[in-house]
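Starting off, we have a lone chain in the form predicted on its own, written out as structure tokens.
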Amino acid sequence: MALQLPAWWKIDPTAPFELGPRRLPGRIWTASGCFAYGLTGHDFAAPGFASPYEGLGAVVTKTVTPAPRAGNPMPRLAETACGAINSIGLENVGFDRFCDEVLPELERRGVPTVASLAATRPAEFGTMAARLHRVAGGFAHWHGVEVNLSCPNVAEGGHDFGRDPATVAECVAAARAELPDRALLAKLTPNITDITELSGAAINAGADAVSAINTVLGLEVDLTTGQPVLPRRFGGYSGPAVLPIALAKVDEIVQKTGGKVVGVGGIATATDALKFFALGAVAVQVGTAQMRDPFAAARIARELRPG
């Protein structure tokens, strides 16, 4: 059955949106690290589609770092019953090669792209926004960076990027002196007693929208051990559970601080994007949906079409 689309409902998400200087082609996205680096859906088919990247706005990339990085020991994701918790350590081909690889030959496929980035260094940012820019300038696909703030601040004693307002806002600044003419969205932890905090160093650093949120800390136990599942112990917990508290963080960010919100968190179907843009988010980013099923996104970008 066809979802019934609420009176208030009159946006197409798969028309054509401004987000600071830059055009998306759509309000329906899929979240950094749930759809890779956003080369392989071509491979899949499924009845009625294309291809998985049908009415999508952007794919956001799996999170690319200065250098390679292996990730962390396996097991490094474990299914729950309302969701998953993983611990990939930002598992990544390195920033050279995602410049000299990747990068060309998602415009080359005409993917709409929005590249996730993250450092140890605040200054690293605008480092790999500027080289960013002038490899990939005059890309028509490449439509911002989104700058990953939950990795440990090295020049800084090693606390988290995101949790600390000051540094947020300085990770921002240094990407966007290099991105003239493309979005820069900040992803923001929900791991902080006050997110609007969060938000506002971002938006007054010059990031065009916030995404919220990122993964909840979370932990699974293996009872035939009685250990944690991930050696790591802990992890981000992301699916359907996290969908409220995602919610509320995306209110608090909208009614505080008036910033733009790109949504995520727990979003499966049409309605549950519709409680975002209900509360003011300009666009939505699907998750763990997507990596149980790569049309996830499309769908939900077609089911929300009006008429």
Given for the second form:
Amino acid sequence: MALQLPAWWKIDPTAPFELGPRRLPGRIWTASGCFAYGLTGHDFAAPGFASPYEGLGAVVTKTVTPAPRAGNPMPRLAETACGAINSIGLENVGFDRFCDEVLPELERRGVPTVASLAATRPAEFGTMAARLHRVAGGFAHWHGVEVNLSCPNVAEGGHDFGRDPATVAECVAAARAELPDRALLAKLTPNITDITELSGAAINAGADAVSAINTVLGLEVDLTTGQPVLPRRFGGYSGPAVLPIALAKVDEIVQKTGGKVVGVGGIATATDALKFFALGAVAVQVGTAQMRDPFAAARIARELRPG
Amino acid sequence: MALQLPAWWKIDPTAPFELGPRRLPGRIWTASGCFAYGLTGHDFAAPGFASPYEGLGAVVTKTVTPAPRAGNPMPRLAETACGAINSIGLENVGFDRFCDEVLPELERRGVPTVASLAATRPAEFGTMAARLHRVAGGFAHWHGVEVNLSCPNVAEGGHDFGRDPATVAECVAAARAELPDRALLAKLTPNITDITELSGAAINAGADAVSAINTVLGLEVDLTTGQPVLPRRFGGYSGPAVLPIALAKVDEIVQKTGGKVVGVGGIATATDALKFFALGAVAVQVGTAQMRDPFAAARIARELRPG
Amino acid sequence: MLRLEAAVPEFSPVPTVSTTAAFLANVRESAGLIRLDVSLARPVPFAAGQFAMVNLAGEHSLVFSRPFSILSATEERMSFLYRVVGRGTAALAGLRAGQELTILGPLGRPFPGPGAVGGKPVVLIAGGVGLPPLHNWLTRHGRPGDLGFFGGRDGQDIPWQLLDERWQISVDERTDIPAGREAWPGRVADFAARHAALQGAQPRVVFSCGPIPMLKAVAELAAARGWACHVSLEEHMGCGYGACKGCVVPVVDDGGAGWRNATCCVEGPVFSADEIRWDRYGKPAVPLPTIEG
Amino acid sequence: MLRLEAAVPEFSPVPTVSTTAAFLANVRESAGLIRLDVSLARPVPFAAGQFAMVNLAGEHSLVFSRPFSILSATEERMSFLYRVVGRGTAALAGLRAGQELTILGPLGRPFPGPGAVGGKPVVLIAGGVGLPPLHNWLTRHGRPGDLGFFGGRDGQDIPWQLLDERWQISVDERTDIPAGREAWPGRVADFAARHAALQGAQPRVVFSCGPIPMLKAVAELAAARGWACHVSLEEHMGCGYGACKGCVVPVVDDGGAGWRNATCCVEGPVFSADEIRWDRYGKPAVPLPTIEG
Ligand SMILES: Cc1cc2nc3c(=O)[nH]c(=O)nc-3n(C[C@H](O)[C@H](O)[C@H](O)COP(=O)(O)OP(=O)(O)OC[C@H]3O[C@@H](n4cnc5c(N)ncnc54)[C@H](O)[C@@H]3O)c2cc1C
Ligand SMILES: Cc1cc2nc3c(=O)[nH]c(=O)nc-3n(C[C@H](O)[C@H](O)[C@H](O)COP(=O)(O)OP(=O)(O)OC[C@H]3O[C@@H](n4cnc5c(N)ncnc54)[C@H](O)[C@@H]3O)c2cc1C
Ligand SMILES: Cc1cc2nc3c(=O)[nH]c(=O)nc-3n(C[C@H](O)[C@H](O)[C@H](O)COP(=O)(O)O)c2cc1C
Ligand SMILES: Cc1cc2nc3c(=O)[nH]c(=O)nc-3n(C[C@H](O)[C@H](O)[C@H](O)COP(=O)(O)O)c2cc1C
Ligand code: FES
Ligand code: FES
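Please could you give me the other form, the form predicted together with another copy of the chain, since above is the form predicted on its own?
So here's everything in the complex, that chain up top.
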């Protein structure tokens, strides 16, 4: 049952590592949107685990936007044969409550945190980063920011916000300017012809790493009605089905862009995570699998400890 | 066990239908590359089926190129949890043998045929279409051409051949000019930011329909070595995992492009096929599933006959 | 076998446990309802109205676990009551002896305990797979005067073995009623409204679980009589523990909009009926927006 | 039970059948080798050396079926011999009574029949899971003078029950040899080369199936003695019936390049050893190209 670790695997993913100006406690993270704000499940128990947070390198919190969002209509989820399609619509408490309530509570509980941010104008990333720095600059457990550049249709100026390398660079640069001592990641969309244009732009603009991938556009049909299951028709496809796509994107980025990659997409087991590390990822994030099993990331972290 | 057909489904997919200037014998096809040249399996039997060709609307033959190709090194296939990654590399007998040997034999056997063609210069599509018209213009079972515009890196002029709407239009127009009385389809890549730019270009240039989708770029890692399984690292991802992606692309095309769509990607059952028809596809193609079961398309055709 | 349920007469949150369980049996309780019995690797104490996320263990596990109210449990065993409606419930119905499941539970806010109903008699109104939480409540906490109502389509639809004399039964069609049992014609909410025991001024508390139209009718009945009413909502769920925001229901809010999204799995599944914005429930909560993620 | 095999003493292609089969048993034949017995819904006549594509039926079916040589069959039953190496073979090893499989077969070109070897004695050289086609040939067609060789790592690795006195056994390590049985030390090809019965001028025909290094050694042995040699190649397969070009092997060709890709599943899996371009086999067949599809 226990995974036989391959000979080339020598890293302890629960040991600290440097990411840009910051030292993070480990390489197995949870992905944004799949483990809420890192405040859920603290009292959950599983055989051998005191909590789902054991061994986690970071919780990437649910993306927050400058103003709170109510999100999309229900249903927001469709399950397919080997994946999930979501259309949550970035429901979130808003950046103010995130700063005032969420981050301090994460600090109190000692949850290693990477804050995921989205906005509609590049400059807002700077404003938000600056405020985080003011509020949480002294926190021991706030390690960085992931700018979520992977939502279609948020830009005021059109639908290519996160697909336009120049805009990606602007957003990253704005956040970087205000984040002297925290890790900065740019989360990229796979729904683009050439992801390396985005990764190159992000790294050049100062991101310490890119996170790849966000969800793939997907659709599920309700056969009874002949209509899409989700009210907005399409949604973001994730889970085991997207693993090979995520691996391909990560490989492309590693091969063509000088810069670090955090792998995300379809990871449910230690084996899946190893595939990203094999391609050169410096850390990985567990998304959909974390929804099924709050201990998914913790189990992977434990299984990947050599010896 | 037998599928309960939904109330909205009224079509007999084994009845002829018009596609551009041609009447095709049915709406359930096999996809290019997954049923060879339509000359294999004719003597196969399954309970209730005299042959795998029963009820098929068309076999889209393996893509042929002007010159024969030896294809990529082995291994060429990797299986994933819910899909397949292939890197066959368009091994084919070449257009000459296709015209001289394959097409006449298909005609003799009465196999409904759509010929898949690829080339490195748009004008070649015209040359090939013209020769098909000369050789097979009188054939009863040759129904059309699918121009395969979905292979990265075939262009002499760079890597955006099938991703550039202008080139897509040129290829389609060149073939159209020589195909007065056969259906013309353009097969599109999903590995692009906006597939509707391609579908729009193809339809405007005279395609009777677009086929969507070809494979999604994917990669599988061999954990023992830490290296990609396929010698070329990435390959084309297909099978059940890509169904929701194909549905999303087909929906986007139907919603935004005036023009017909032939749905392909992840279809293994009648239920899967119905999802494409629900979104407005005029026909569907069965690819990877046909490799597992030569009767896959025939079974779907039978199951979808109403009443 | 210690009955753990007795340990939580009132709701004081108990830690959620992630455990494996072995399939024991699928027992048909009515034409549509199957009781699933599993043997637990670890005890899962719970309060009536709480649920568990259930999945197959190993490589055949579903991408999402499925929420099911807990019908009953001991330290070693747990039972659910379910209907086959799709892939997940079909997989449960196809389980073979010894196959392993995963269980995450207990989850969610339960029905108020007997000490929290202000001494008022409780009326429990259930439809179909809404039975488990109410059945569990009545079995654990029921006192004389508490009364259960269960509604089905016809006699075949009724899990007769589970429903003792404390349950009043209604059916749309009065066919297949076993000898010695009774079933009244009509919808269960109408039947409860007309029931002799519920006439008069005695204030009561209503608990309900079942299809949304039924819940709405029950909520109206309770409102008309001025009775407190708690409903358990079976919203689609992804995670069941507050991680994904896939399970929201519109509730009353003092803020500008007059409503907000409550997370059904952690703020519910049991809500006070007057918290729910029934007018928005099941409808798009916001004009279709242009963002996803 | 009519033995169908007798019906095809020489190879005249029989139609390929797509059928279901029910799992009967997994029987351990050696430390690493398992015999899979299935009960066929339809008969599948075949010739020695042909294979079938095997899969689980229903929703747990693998994306690709897996090729296995047929060990033996009657009208009602079929047996395979396999080793667990990955997902597919692990799934076979985990089958439970009554579970359904799909079978597509027979497929491929078999070994030459007894009438096609020009009266020469046949030498069969097998390693590991290369045994089934040769075992089947010897069982069906073997005459006095035909001789089998089987090589394993040690005594645990040998399927003793399957190998009667017509089989000579060699092992890398001479441990765990059952009482009354013999096993010679060394590689099977070397062992065959040195074997007393194979000395002298008598021309022979060699059939072989097993790991590639073994096949190469066997091919060299045969070439050195001027014997005809046929090898069965276990190349990766997607479809097994010529649909995908996922299974090519480099063979000699008169055309410009001196070689071409043969489709292992339809032109093989049995090839004449001198058809194979051993120098290219297992190496990239062409410089890495810039096209896929
Ligand atoms: C707190 C809670 C407790 C529940 N308790 C029980 C129980 O005790 N017994 C029982 O049988 N069921 C119960 N359910 C409902 C049960 O979770 C669903 O029936 C189950 O998830 C369906 O899974 P499936 O894969 O079979 O169906 P799917 O294929 O997922 O869906 C089949 C159909 O059911 C619909 N559906 C799926 N999930 C829900 C849902 N949660 N609400 C409304 N419609 C849905 C789908 O839209 C679809 O039309 C409960 C749900 C919740 C949220
Ligand atoms: C004509 C033919 C007859 C065969 N007969 C038998 C038989 O009688 N008994 C038996 O045990 N096996 C036989 N094989 C091999 C068998 O098909 C593979 O072992 C099986 O497909 C592996 O499936 P898997 O899912 O367990 O392994 P996978 O997960 O697919 O692969 C596990 C490992 O095996 C390698 N592998 C997979 N398939 C092949 C292959 N075809 N050739 C070489 N390496 C491969 C993979 O690269 C990987 O390293 C035969 C193959 C062919 C082509
Ligand atoms: C329900 C759900 C909500 C998500 N919300 C967010 C989000 O708010 N921000 C974000 O960057 N990614 C979000 N994602 C994407 C995931 O973080 C992840 O990139 C993607 O799901 C692929 O990984 P997975 O296959 O492991 O889930 C969400 C995914 C899911 C399934
Ligand atoms: C082994 C293999 C070979 C393929 N070869 C071709 C090809 O030559 N030309 C082409 O247009 N598509 C080719 N495809 C793509 C399929 O036609 C189809 O578009 C894709 O696989 C998605 O459908 P599916 O999921 O049903 O397989 C190939 C796919 C596979 C799996
Ligand atoms: S189901 Fe995920 S938050 Fe409720
Ligand atoms: S395995 Fe598909 S052609 Fe041989």
